[in-house]
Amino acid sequence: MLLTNRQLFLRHQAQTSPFPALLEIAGAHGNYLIDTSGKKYLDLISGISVNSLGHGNEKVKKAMIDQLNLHQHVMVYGEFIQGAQTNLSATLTSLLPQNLNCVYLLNSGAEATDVALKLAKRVTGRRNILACKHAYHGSTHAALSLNSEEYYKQAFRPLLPGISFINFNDSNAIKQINEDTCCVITEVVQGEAGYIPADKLFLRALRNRCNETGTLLIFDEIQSGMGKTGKLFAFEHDGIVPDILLLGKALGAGMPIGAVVSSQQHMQSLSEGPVLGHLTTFGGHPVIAAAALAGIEVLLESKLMYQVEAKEILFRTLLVHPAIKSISGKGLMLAVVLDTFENNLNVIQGCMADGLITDWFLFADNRIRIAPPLTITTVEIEMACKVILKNINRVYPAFSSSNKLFSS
């Protein structure tokens, strides 16, 4: 008897969780996913934040399918001029500060994590690392050892030494920032702990206490680079530049890359002593690259990074209700407050069935998670608001039954 997709997912791929989704997926289409009945779900989260331009962009289809014709992988990265990874990286530079003119082109976001961490400990000659609470830097072991959480922690140690821990947007915090702590890691936008951006004088605190001691300073904006905030990059809102940049997720425009943006003098010392510091087979696969620097064009060629304030206008302006405590985020990522994360999860899956794909934050299970394509429309997002609105209302009835302006 032949399985079911369903009954292959589950006796054959390795599982995240013990409740995955399983909505089956037939089809993606602009800023829309269809299952296999046919039915159109408007994505609010665009994948975590990776399809920025909604689904199967026309311009980073035909770049693809133009690189596949001159060819695929032909040899592991930093060995072989490619046009796709060259464009690519001097086309990423040419939009960022001087200081950040090299690039080392990855797989995936977690591992630019980790050629950062082995960028700095190059550099510096210095092991300690100072991350802040509640971040999330991916998955991979060195990767998780930024994880401020014992619950993710504790099945997999022992992990990396010499990590010590800040609260996020803390200044009083650089104290513990000295001649021995090679970098400080930190994301502009806080991801997984319900979208919070980081404080202007936080960020200024961190990059006067690192030039005063030689720390390097990473700002990861692997979730909210590529337009996501308004501007290209988070940091540009506040003007303070970091040593190590790190991106992924957007920059694909849909296809799986990482990247880390430092200086060529910096970079150079990933090169010897010991070569081949870092070595990836994958890394800037040339019909990926193809893709993002295709993805790159489309947003400056457009004009959607200058629609994301009014969206974000429109959606806190449209979701107000009393069993919301609060809006927190910046641009198109935002999260929706509730008390509980029962009450949260029974909201998302109402919207589920209702067509409306969103989420939850690892650090934050009482959010509801918005991160849309910047191509969505304000109709759509007003349809958004409506069907969490209107779930909401379910879950919450007091709310809904007392107060006419709430009720469906």
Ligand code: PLP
Contents of the next structure:
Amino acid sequence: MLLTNRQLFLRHQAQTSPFPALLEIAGAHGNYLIDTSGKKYLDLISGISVNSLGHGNEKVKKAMIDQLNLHQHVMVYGEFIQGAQTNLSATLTSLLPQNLNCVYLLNSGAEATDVALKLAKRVTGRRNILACKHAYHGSTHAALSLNSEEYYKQAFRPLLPGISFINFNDSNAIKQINEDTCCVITEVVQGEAGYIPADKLFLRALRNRCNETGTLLIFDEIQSGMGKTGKLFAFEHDGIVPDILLLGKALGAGMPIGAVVSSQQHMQSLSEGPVLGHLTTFGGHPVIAAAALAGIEVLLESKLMYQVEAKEILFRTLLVHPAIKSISGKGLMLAVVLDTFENNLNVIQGCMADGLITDWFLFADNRIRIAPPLTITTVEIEMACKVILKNINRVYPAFSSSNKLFSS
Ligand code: PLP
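Let's see the other form, the form predicted together with this ligand, since the form predicted alone is already up.
Starting with the chain above, the whole complex follows.
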């Protein structure tokens, strides 16, 4: 008997969650996903912060096809000169402060995290690392070591030694940075903590203390980069520049990518003592590099970034309800704070049934994730908020019956 795709998925694909969403995708175009029954879903999470330009951008597809016609993989990263890689690296660095002038292209965000830690150790000759509580930097052994939650780590120990955690946005914690600290790594908007922007004072304190102690400051903008906060990189809001920048997710315009950006002087250390300080076969794959470059061009030409603030305001204006405790985040990285996971899950499942895809967060399961493609329109934002409020009304009947304004 022929098995359904759902049966094949559950039987032959490794499962990571006890309750996968099990939406069977037939296609994705613009701001919508379409399932195999033909039902359309407005995408409010962009494949977790990846599809900033919507699904299937024509210019990105053309750039990939053009590159496919030239060549695909030809050699491991760092040996042959390939135009797709050099164009991407040159464009990316032209958009960054002067010290961030050299790029190592990788396959994923977690890999970028690993390379950044190795680079910091190699450059400083030190071993101790400081990370923030409730940060998420990926799932490989090294990136997992930066996860402050023992629940996720205990089964996989031993992990990297020498890692300590500080509270995010606690400027007093900088006392823990000393001459033995090789790097401090932080997100600029904490993602999986439920979209919490860093305070300028915190970033400034980290920058100053890192300067005093010769510690490298790493900003992980894998989730917050590429225009989602209204600037190309979230660190630009406060003008505090890291020594190492991590990018991924939306950088690939729908294709898998990771990138470490630092100074050429720092990066040089990966080619000596030892040589081959980091190797990757597929990092900087030419077809993906071509997609990423086209994605940057589309983002810059479209001026989508400049509409982010107005779209944030519209979400915040419409999402008002007594059951909503607050809305955290910045730009189109927003989180609706409810009371419990059970209620949140109920709202999220109702939204899904109503054709709206959203999600919760790894460390904040009482929050609804709002991270749509930047191409989301005003009408679509209104539609999304209506569906969210309808489902909040359903899940919190006491609130809606006491307040006519919220019954739809
Ligand atoms: N860093 C941040 C801030 C992330 O949000 C993620 C993924 O969610 C990662 C790193 C890991 O990226 P990847 O899943 O591509 O390994």
